[in-house]
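Take a look at this one chain, the form predicted on its own, written out in C-alpha cells.
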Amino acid sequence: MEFTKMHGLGNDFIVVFGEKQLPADAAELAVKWCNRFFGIGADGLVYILPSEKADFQMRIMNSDGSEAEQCGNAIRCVAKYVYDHGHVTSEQITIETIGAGVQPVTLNVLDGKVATVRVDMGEPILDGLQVPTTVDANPVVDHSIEANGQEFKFTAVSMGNPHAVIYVDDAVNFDLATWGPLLEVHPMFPKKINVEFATVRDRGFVDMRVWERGAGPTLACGTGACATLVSSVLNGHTDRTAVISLKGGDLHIEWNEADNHVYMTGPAEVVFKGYTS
C-alpha cells in the first residue's frame, strides 16, 4: 500500500488514500506502522475517504490504535494532499470530521502548491458535560484537579475532541512525562483527555506544549492550539487573536467574535512517500 509521511510543525502522520472506507484492521496498522523502532514512525495514521457531505473524509488512528475525532494538524496535512495531487482544484475545499462535522478550509496556494492552510475549526464547547468532564458547569474554568498530590488548574473546551488547558510559570520546560500520562487518564475526563501546558508571554502569544491523548507528547496539536486561544480569552490572559507558540513551530489562532468560529493557520509539508509490504 502507498502512503505518504506529512507533518505539520513536526506533529507526523502516516496519509493513505484511495480507500472506500476505513479498514477493519486500521488500529492495528496504525499500533504497527507508526511505531518509531519497527514501523515507519508516526503520531497516527490518517485515511482520506470519500465524503457524502464534504469533499473529503478524514479518520485519524493514534499510535495507540484509538481513533481521534478531530485533529488541527492532520487536517491541514489531507488538506494540502488533496489539493497537491489534483484531487480538488478549488482553494475552497471542505473535510469531514467525525467528531467535528464538516469543516470549511481555505488553502493559500504558491507555485502550485498549498504553504499554508487556514480552517475553521467550528465553535468550541464548553459545557463541562459535553466536552466531557464530570464538572457540571458551562464553562469550566480554572477549576481544581489534583493528580499524585499536586494540585492543578484547568479550563476545559472541546474542539471536537477534549481539551484541558492548564497553566504554568514554564510551560517550555514542564515536566510532560510526569504530569501528561496522569492527567490524560484522570477520572474526572470519562473519555480520557488531551493536556495543554501554557504560559502567557503577552496578550499574543503563549507559549504551549501538549500530552495528546492516546499518542502522548507530540511537537504540535493544532485543536490543543485552539482550545489554548479559547481557554486563554476566557481566563482574560489574551485578545481573541494570539500566536500559539510550541515545539515544533506556532499557529495563528483566531476566535471570531462574531460567528464564535476558531480558525486555525499553519502549514503542512510532506517528508516522504513509501510503500508498506
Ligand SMILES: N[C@@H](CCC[C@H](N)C(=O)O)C(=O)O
Second form
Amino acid sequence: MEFTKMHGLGNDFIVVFGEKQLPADAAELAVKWCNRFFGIGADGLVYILPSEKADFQMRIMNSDGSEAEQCGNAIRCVAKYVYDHGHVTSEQITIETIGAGVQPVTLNVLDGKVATVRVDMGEPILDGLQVPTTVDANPVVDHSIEANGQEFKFTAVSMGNPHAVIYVDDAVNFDLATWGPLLEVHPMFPKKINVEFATVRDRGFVDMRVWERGAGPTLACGTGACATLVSSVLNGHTDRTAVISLKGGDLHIEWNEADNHVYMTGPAEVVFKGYTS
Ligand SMILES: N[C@@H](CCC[C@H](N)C(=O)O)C(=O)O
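Please give the corresponding structure for the form predicted together with the named molecule, as opposed to the form predicted on its own shown earlier.
Time for the whole complex; same chain goes first.
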C-alpha cells in the first residue's frame, strides 16, 4: 500500500489515494498504521475516494479506529494532494465530507506551489441536541459541566463533528492530559467530543489547545479552531475574524456574517511518501 504522510500544523495524517471505497478494515488499519512506535505514526488515516457530488470524497479515521465526520486540517491536505498530483487542475475544487457535506476549497498557489488552502467549512451547528450534547438549548453557551469535582463552562459547536470550547486562564500551559480524557467521554456528550481549551488574548487572537476525540492531544485541530472562533463570537470575546493560535501554528478563521459560513485558511505539507502492508 502506497501512502503519503502529510500534516496541517503538525496534525498529521497517513493519506491514501486510489481506493474505490472505504476499505472494510479501515478501522484496524488506522489503529495499526497510526501507532507511533509499531506503525507509521499519525493522528489519523485519510482516504481520498471518488465522489458523485464533488471532485473527491474524504473519509478520516482517528488513530483509535473511530471514524470522524469531518477534519479541517485533513481537508487542506487532501486539497493539496489532489492538486499536486494533477487530479484536479483548477484552484477552486470541492471535497465531500460525511459530516459537513460538500465543501468548496480554494488553493492559494504561489510560483506553482500550494502556499495555503482556504476552506468553506459551512455553517456551524449550534443546537445542543444536534451537536450532539444532552443540553436542549440553542445555542449552548457557557454551560456548566463537572468532571472529577471540578466545574468548567463549555460552549458547544458542531462543524460536522462535535466540539466543546472551554475558556481557561492559560490554555498554553493547561493540563490537557488530566482533563481532556475525562471531558471527551463525559455523559453530556453522546458521541464523545473534541475539547478545546482557549484563552482570549485580544479580539483578534486566541490561544487554543486541543484534546481530540479518538486521537488525544494533537498539535492542531482545524474544526476545533473554527469551533473556537464561533464560540468566541457567541461569548462576545472576539470579532468575527481571528487568529486561532495552536501548538503547531496559526489558523485564520472567519465566521462570515452574510452567509453564516465559517472560513478556515492555513497550510498543508507533505512529509514523506512510503509503502506499508
Ligand atoms: N484534527 C481534526 C479533527 C479530526 C477528527 C476529530 N478527532 C473527531 O473525532 O471529530 C481537524 O483538524 O479538524
